[in-house]
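This document opens with one chain alone, in structure tokens, the form predicted on its own.
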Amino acid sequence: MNVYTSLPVYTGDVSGVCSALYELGGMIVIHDPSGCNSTYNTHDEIRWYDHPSLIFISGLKESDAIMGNDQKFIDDIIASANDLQPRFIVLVNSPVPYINGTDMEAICHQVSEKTGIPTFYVPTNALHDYAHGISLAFTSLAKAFTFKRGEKIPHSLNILGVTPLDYTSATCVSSMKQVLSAFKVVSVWAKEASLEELEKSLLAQVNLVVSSSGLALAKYLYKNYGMPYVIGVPLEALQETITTLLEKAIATGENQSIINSIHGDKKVTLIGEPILAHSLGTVLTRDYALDYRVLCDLEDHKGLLRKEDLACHDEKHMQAYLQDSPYVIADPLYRKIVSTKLITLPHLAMSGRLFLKDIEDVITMKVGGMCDEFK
């Protein structure tokens, strides 16, 4: 049984979809009375003041849900789309229409036929976490549009899995590009990116997966287009390591990963998004001989955890696992279940805007600064 009595849940899958597609010029419609949209607007999105986006709710009423009045939903979408002319339309599900069994695929077909605008459905239900929603959004988008084909750009890559929910600082994307300056960055899925850039993704030689939400897309591109991928975050402290892995993937066509089982002499537990946690842990082990392990409480972690790591969604189990870890690196809200030393690393998808002013650019953050805490 998964029981939380002190910790909040992560940002939900509906917000993850909206965050992933926010900057791409599409119209996102959440079929919902208003709750999912309210949470997203209030807690999960920080770009409203700098970058407008077309994100709507259907305003589903009890009578329409009971009577199955989908026509009002369809007519409202068509009217808005004809007025705003978005690049594409995305329908996002929520608990009530999910339980009702609303045929979202059929509605997409009708909307696309009436408007001439590509329309697709992302199968959320507001019962999963943000990373799962982002993952669904990226793969749904990749399947819905046509990639541009042509000669591969030498020494080029795509970065997969970048949204403000994991990479909140406004400088993260530029910092990643600076670390990867030896390569041509063709696209970033999907922050500071356009739909035109994403459509050129097949021109890159390799994909760099920087969060678990980008892994499903990487696997899709590998399976369907033979593009190898590398798992790891281009932290400044890992520039040489990530560069070597990327060059090896380009040369061999084989997938590579930062995740390994190097051990040091102390035990640090990192809680949260597993690829970032492993990347930070790799620096701690390599440069400071600090053993690390990862506690992942996100849903999508397959292939991203070692035998010494733990996937867990129960607070008592987490507390038992953390008892023999002298140091824990996690969002400040985990203080409620950590009895040893907690080194805080705020995460927007966990604590919302509570610690927004304390969130650093994790790419350029001095990982060694954390080590002062271990002395």
The other form holds:
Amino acid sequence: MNVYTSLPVYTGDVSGVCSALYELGGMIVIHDPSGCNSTYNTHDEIRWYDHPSLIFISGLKESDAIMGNDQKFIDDIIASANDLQPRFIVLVNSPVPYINGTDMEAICHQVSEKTGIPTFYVPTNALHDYAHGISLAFTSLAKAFTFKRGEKIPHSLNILGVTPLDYTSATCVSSMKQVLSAFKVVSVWAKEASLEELEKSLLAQVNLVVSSSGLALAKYLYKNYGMPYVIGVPLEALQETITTLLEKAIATGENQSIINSIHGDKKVTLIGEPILAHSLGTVLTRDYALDYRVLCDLEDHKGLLRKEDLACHDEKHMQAYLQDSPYVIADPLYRKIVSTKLITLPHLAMSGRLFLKDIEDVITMKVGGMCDEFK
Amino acid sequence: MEKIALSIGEASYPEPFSIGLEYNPPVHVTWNIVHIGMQVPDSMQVYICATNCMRGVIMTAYEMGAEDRFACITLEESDILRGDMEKQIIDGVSESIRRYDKPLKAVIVFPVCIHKVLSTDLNYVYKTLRARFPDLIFMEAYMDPLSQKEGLPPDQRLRAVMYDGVQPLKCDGGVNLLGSEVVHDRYSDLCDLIKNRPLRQLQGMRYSDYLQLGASTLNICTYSGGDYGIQALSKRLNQDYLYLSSSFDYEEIDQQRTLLCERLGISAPEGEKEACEEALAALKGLLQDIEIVIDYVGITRPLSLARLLLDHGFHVTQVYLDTIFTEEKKDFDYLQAHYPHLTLLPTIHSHMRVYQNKDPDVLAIGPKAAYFRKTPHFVNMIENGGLWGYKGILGLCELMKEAYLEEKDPAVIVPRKGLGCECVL
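Hand over the structure of the form predicted in complex with the partner chain; the form predicted on its own is what we had up.
Below, the chain from earlier opens the complete complex, with every other chain and molecule after it.
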């Protein structure tokens, strides 16, 4: 249990799944009475108005939940799927069917059998954050896939962990590709990418993990297919660094990371998604001689924080941690717990559409411009 | 593919559509429980739920600039399994109150579906909280959409408990107009008819004004979603109650005006029927045969309005609704008999996700109709927008004229939450 009186919660896991799979031509069904879809498409999905995606809720009723009537759910999915003919079907869970122990895997099996459409379950329960949901979505999709096999494409990579929740600007993907122009980008999980492109992922030599949401998939592909990965964001200012790490990973088959072992410093604290925070911090260290530390209140941070960094959900604890940091780089909503200088970096998964107009392309953003204060 | 649009002639009452999986269109102008609860002065809201469920309500509070009056208690798996949910709620709500630094009279507590499924002892929770904070009023709300199709939806329950701070006062003959999120003023006959008595509406009240609701003799509700709550208030305070439906039918309007005037002890003045006829004729002259579509979000009696407009020669083609309300049965029967080709369309059916009917030459009355037809000509309104009676018809004619003459972008307007509420976007 956690009490929040100064901060909102991050986007939830169910929304994370929807965001991750939005553009792939599937039908996503949230087994939920109401609200999940509205919350997601109001605050966390900037594509909803203009780019249709087949995301629905089951409209679960109390009597069906209590009596265990899964048949209506199954029939409704089949009816819509037969009419709308999605590429695949994904079932997503919410608290009540999670507590009831609804057998979602069995339902997937039945739906798949009746429709002939690949159907799989992403085991959310609405109790986790978006990054966790995206991780589950990507790994579930990868497990459900039959990947295309063949010769590796020379100097090629996949980018893992791209959704509008972390990379909101419409130009982010093209900017990443521009920075990585020395490589062939086989797939981007999962923005401006097709299912066919994702199915070719094994043809790439290396994976580039640009958010914590992509790390579980990277580990899965490393473990099962021996693909090495690099952790880091291809910021324009980090082109050379990221290129070097990618080439090293391709050459050695060993995983690489932008997160270095240099001790952090409290002068600048970056709050938010840890891989982006470390990437920005790396620029600060290299170009401005400013060591940094990371405060992460997302769940999936294992291996992404150093000992000076902090993983924390408790806003009182966070407030105390930030007190001795003269500069904080974070979403504007952190203002309430920051008593020192806050340099704002809006994050859709935190502040939703409140500062949408102010969100820049973080790949091409002048990190130095953000740090004029430090000069 | 299943046929989605029905002619009213072939539709059945009250559920014309078989709705399975549900789509949520990007139209968010209606008020949700956060907006509604914020109308209680000097109150805070505390929600106890899963992160994903919390996100929608907390961001609503932020978008209306009221996050300071909001607290979240998020749950994890271990919290659900631990078996002490009552203690967790009590501790979480207590901590939220301790951190609150504004004047506070009432705490609106929102447990959720999880607590229902776990059979959390909420009586014990409230008893303990009331003993711990005797100066505060604890309002027993619920965010349990699980029950909304077979019981009381969360908004209707909230409209009942949000007056728990009001106690009977010495009667001053006032009238409370409650149960809806819109203000009645120049486009409502009710304001004219009640002009000699204090007329109390909830919006923008201070706590002292809120308490004064207990001095009124009569409660009026014009919105079916508020009927349960205002009836409950009336019963508790022993106040008279009237449900005055927002009809567009002259005869029904007259009947309701007469009913109200009897309760007020005044003779019913003549309604502005002739003015309405003139306004409708002038509007028809302007619009000619332009296609008109109506939705249930903007208009609480969409079939009643369709009937009025069709009877006056307007080219109404579509009504967007998911169910036909009981109070619309007569209008439904009339339209079936006289205008069987009028089309009914659902708003939440999964096929509406791919329904495309872009047409800038349509006049939409209501935000969902505007979205589905992607028209820049629309009346943006919820819950009838305070239109009631003859003045309501006159007001609607003005709004339709304005919508016809001036374009606005639905993509910018209809995704905004809580029309008429504070919005910081």
